[in-house]
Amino acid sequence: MQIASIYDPIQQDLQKVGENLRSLSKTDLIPADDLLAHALGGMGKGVRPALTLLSGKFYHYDLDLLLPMATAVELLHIATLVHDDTIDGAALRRSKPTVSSIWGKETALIVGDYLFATSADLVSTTESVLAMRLFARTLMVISAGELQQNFSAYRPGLTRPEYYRRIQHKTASLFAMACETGALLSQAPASACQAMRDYGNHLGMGFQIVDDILDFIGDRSELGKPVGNDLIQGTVTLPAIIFGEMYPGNDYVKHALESKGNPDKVKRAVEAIAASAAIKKAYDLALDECRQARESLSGMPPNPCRQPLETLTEYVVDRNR
């Protein structure tokens, strides 16, 4: 399935975000400029700009709002994933060095808190309080989940409930913003933006299962890092707790995790999930998350942007299958 056909009724709108970004690496800071532009340079699939255009095109689609607004979803992305290489120590994102490989932690880490405020003065321009509240708190959510996160790394007891609750924090929490705040910027009702967020909060989390899911079976090339990588941060998913519950005499994972990333051990414990059940079962959960998405628009006028936000719940569990 190629996302760029889901993409139709904002396409061109959607290219002026990647305009927007690219602008944004054109600064007085000379010397800034090619590490933005490097950060900057490339929005990958523009999911959650897009999820921003698409739920605004339901009521009153106000682009000189809807287009800061997208902007600032995907800038604040691209920052919280500046961080998160910064703080794993990840060499590669999406097939290319990251930021802190090439100019060091230091520097990519204030290159991130850049971003952050960059992000929030765009969704200053709107002059809507609410959005700019929507945004604050997601900020804070995604920090705590980055928190939780490192305080439970190499840990393999890690529960489903902590799980999911890392994942709606990280992940699930910024699509449900960016859907939100497309309701809410094109004065959407308030059930209508409840709507919105629902639908972005479960295809969030469909989404991050599936890329847990791929980091065992996916293929380097495609992934832009190693496989088994969350492994080898120390990063417990969904398929290695599913597989524990399976098979609770199998210290594969616990051997993995206590040896802080051996390529032997990883390996092994990679192929064991990749080759069992739990990749299935997995699956099957992320299939839930999406038909609840789903099931989220119902109430949404029957417009043409409805099929292309239904179409992008099969788009996430699809990816590299």
Second form
There are 2 protein chains.
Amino acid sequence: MQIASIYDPIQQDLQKVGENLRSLSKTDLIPADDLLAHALGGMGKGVRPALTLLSGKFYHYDLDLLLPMATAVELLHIATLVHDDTIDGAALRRSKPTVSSIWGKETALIVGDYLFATSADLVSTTESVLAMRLFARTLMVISAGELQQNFSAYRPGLTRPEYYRRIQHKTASLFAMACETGALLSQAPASACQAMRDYGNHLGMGFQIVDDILDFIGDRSELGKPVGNDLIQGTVTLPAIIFGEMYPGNDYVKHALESKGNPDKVKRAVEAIAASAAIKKAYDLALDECRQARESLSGMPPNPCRQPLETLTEYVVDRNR
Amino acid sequence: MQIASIYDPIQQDLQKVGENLRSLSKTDLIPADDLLAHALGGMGKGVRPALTLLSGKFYHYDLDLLLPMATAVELLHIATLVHDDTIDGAALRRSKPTVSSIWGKETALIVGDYLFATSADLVSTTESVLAMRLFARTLMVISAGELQQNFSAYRPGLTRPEYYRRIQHKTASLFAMACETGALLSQAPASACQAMRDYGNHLGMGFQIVDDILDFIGDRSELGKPVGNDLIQGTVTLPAIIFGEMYPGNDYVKHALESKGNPDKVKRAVEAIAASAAIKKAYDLALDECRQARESLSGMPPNPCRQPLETLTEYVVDRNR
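Next up, the form predicted together with a further copy of the same chain in place of the form predicted alone?
Expanding to the full complex; the earlier chain stays at the top.
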């Protein structure tokens, strides 16, 4: 399945998001074009801004509002990645060196702050108080999710509800906001805004579960980071939780965590989990989130943009599968 | 001079800002009351929220708008301090251990993000798009100032214009925003909003210059951090710049910077600068900023709140003198 066909209705506008991002690296405020250009250059697939644009297609598609909003959504995502990588001491992101690995953690911290502020400034150009509030609350929730992850690092015994809560905060909240603001800024009625929020939330849950699965079974070059990176960082995810439920006597995950990411112990845990039925069970849960995402669309008008959003729920699970 | 008399017209409301801040530590989002309570507990003198409240006294003083705004202003300040201390590896702030020294740099980074988001959320409750935009732009400018400071750390040869630009970004921009939003949210006309912005900007410049002087001549217990802390961190400030202009052959500052904060070399530079006429010259420049701040008030209605704002310009220079 190609992402290009899903993006078809908004492909040109998504390119403008990329151009917008790159143009933000030119500023009198910061004497470091190269640094900002590096941070802003790699949009990846742009799923989040695509969601804002696609969600804006059901009612009054106003690019003057949707373009800054979509750009702000991706920028908020980039800012959280810059801070994430600073916390994790990550060397690579999307196969490129991270800001913190090139310019140092102190600089990366400030650059992240600057990008957060820039994204808030972009949202303010929509002049929508509600969009601004959703934006601020989403950043609160994302930070809370980060903090939960930070506090539970290297601790075995994470439960499914704790995991669901964390990925809702860390990932799904931004997907939900991306969709809801797209609807909101295209004058969708309140019920449609809620439907798109639900869609984004479930899609984000499915997306993150698959991301967490790929950390066990993915290809290093495609992931752009080492396999088993989550366990190395002490982050327990759904496949490990299910594996623990299936084999309560097995200590591989516990040992990997206790060793604080010892490569041999992580490798043993990753291989055991990857070869187990925990992967299939985790996929089933991701599929269920994507089914719920599709159901959320049922209340939306049956216009040509519903199909790409439905297809996206399949793409999210099938990528790299 | 007592700050209490200056705060007289808004003393009760300023206390509510403190209560608001403390109440923000109770949240379902973050399972760490003690951490947030620690970060939110020490408002200090509350100059910035006091400015918002006092600036709101000229026209329609609406506490429903001014209280969240004043709280957001202080919260933004607290968030920047949390990140500053994380970057500097500072052990103490206002004589209390910093968040990063107790909970670690990673946690402090995320807590700062959460506080930024919370302050943006508070501003959104005013439903003023302009206040939200001023808020976002101020955070952009503050981060830019931080980055300038970061890039110029341990480099001798900083010029006065570079110093002025940096403290305008790092400090004065927030004072200006605190005053402008106070005026804006009390339905002041545009000219009064600009006048209060100018007042805050000059006051902030004077405040920071005095802060930078106190780093040379202050008392460790009153500062709540070591004397000479700026030079230890590699930050060149106005007294050192003026000293360099007066004694171009003297290498004390250069040596202190080259040593990356060697205590003996910093001590020698600090003592030489503290004993020199550079201190008096720097004070004169602070006084000049405060004079310009008072002049900015001339266009404001002659109501009882002008006097406290005028007195504040004297207090800023006289504190700890």
